[in-house]
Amino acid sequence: MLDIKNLNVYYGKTHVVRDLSLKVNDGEIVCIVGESGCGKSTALKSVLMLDKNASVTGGSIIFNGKDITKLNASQIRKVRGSKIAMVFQNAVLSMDPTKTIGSLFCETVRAHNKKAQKADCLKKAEDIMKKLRLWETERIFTSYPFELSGGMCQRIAIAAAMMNTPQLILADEPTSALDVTAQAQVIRLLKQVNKNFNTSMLIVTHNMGVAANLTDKTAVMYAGRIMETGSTDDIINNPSHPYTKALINAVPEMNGKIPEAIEGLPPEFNDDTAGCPFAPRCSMSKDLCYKKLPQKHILSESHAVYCNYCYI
């Protein structure tokens, strides 16, 4: 379905997205996941090209056999919201607060068909939302975005970008605002949403737990490149990259063990280096590291590094 190759994406000089390449099938549910600042939002948000200061300098976004890169402004509105359609970070500043949610479902749907009716949106939306066991419609359609909670917001926009049932869904770090009670209601809406209406999704996250619990594939990012490719089960279980090994040992675990933190700092967008990015914070650095840019190993059918030494 979406099938993203060599994507490079600048703002101004500084080269944010360095030659990205992945692909999300139908039905499947795809994350990348990194620090902060890793260039996972501006890949995102390259899809739909949402951010008027980014620009896509190389590459291609192939979308149902289309590449968005070609399209025009009027195009690409017509498939942002209907057949791509986006859920933010923080639910609750996309929304406009002088309106109601119910105003929110039908300014969804009239976006693509001005000639829909109040009534039959309300409908619509209703239907999506028990689906998704969202109950007390009436009271949250009378309702505005401030006097719900931001966990409630977030799965209202989940449940808004189903309704014009778009194909592909994306989803900017949709938990890292809330708490975890919270985040587990999301990820077990995600999970309805993928299984009741087969909507694949593209998520970005800095949480290897979201990964883990959520997603079919992971690719892991970092300084704008992709480390580590292949299924979340490959990744959390039987990492490769040093640095996937060190994002999976920054995690907290339950039995109190104090997690690992990553030495050193991420690189500037604006430091051209000609070797692995990771290789200054790396343990296994060597030489060649500093020199040659990695390509990619195959390691199976469904997992791949870029790394010099790792897959020896």
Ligand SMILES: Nc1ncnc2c1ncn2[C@@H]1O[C@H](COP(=O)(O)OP(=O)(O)OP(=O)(O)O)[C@@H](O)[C@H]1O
Contents of the next structure:
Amino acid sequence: MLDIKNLNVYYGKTHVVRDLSLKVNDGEIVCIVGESGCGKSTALKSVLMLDKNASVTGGSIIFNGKDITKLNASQIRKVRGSKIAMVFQNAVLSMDPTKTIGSLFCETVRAHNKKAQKADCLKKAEDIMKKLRLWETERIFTSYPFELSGGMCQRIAIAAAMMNTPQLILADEPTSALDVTAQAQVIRLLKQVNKNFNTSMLIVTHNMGVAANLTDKTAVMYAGRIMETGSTDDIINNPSHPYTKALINAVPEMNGKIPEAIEGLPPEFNDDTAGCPFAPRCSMSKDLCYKKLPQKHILSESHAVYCNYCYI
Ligand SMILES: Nc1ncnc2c1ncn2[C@@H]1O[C@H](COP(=O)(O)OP(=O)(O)OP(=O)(O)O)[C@@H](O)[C@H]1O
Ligand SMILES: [Mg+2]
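Return the structure block for the form predicted in complex with the ligand; the form predicted on its own was the one displayed.
Up next: the whole complex, starting with the chain shown before.
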């Protein structure tokens, strides 16, 4: 359904997303994981051309057979919110505080169908909410965003994203602003959306737990590049790239074991060294890693890694 090929994105002269390729198939939940600042949000926003400062200079974003990078502004507006919906990190902030949740649901529909009647919109909203096991619809419809908890607002934002029955949801850190119980509810809700509506999802997170619990496929990103892709099971249980292994070792555990930090810092985006961007922080790096950008190595039908050595 979504096929991103060799995507390159710049902010001015800064080359942030580098040769990113990623596929989301029908009904699949795919995530991009990686540490802060590696370009996850930039990649995600590029799918809908949401950042005016960003320029897509190369590659293609094929959605249902059409290249989004070739669409004009009004064609992209038609895709936004209807065929592809976006869910942001902090729902309360992304909602208009002067409007009730009921009007928010109606506006989502009216953005694409100006003649939609309020009663029809609310009926549809109620059906969606019931399917997603969100009760107390009447109270919720008359509430303002600030009258609801952060977790509830995030779940409402996801339900609202379903009003135009999108084929794909893009979600940027949908659980990061929430406490762990609210995170679990949002994860459960996203799973229900995927199961009940067969909606595909591309999710950005720096939380490996979210990736493990929710997603079918994971792409590990570092310094604007994909380092490893695979089924989430491959990535969590059989990681190949030293960066993926380091990311997993950095996850805090309940048993009191101190997580291992990854020494050093990611490269500056303007630092255009020839080799692997992770080489200076990699425990396995050899001379070649500073000189040669790793090519894609296929490990199995579902698993690929970009490393000069770790696939041997
Ligand atoms: N609108 C912008 N203009 C210029 N530079 C930007 C803009 N947005 C992001 N950047 C820069 O691009 C790089 C990647 O940022 P991005 O937000 O995509 O990272 P991220 O992986 O989503 O990080 P986080 O996990 O902290 O959200 C960073 O160096 C950031 O400072
Ligand atoms: Mg981000």
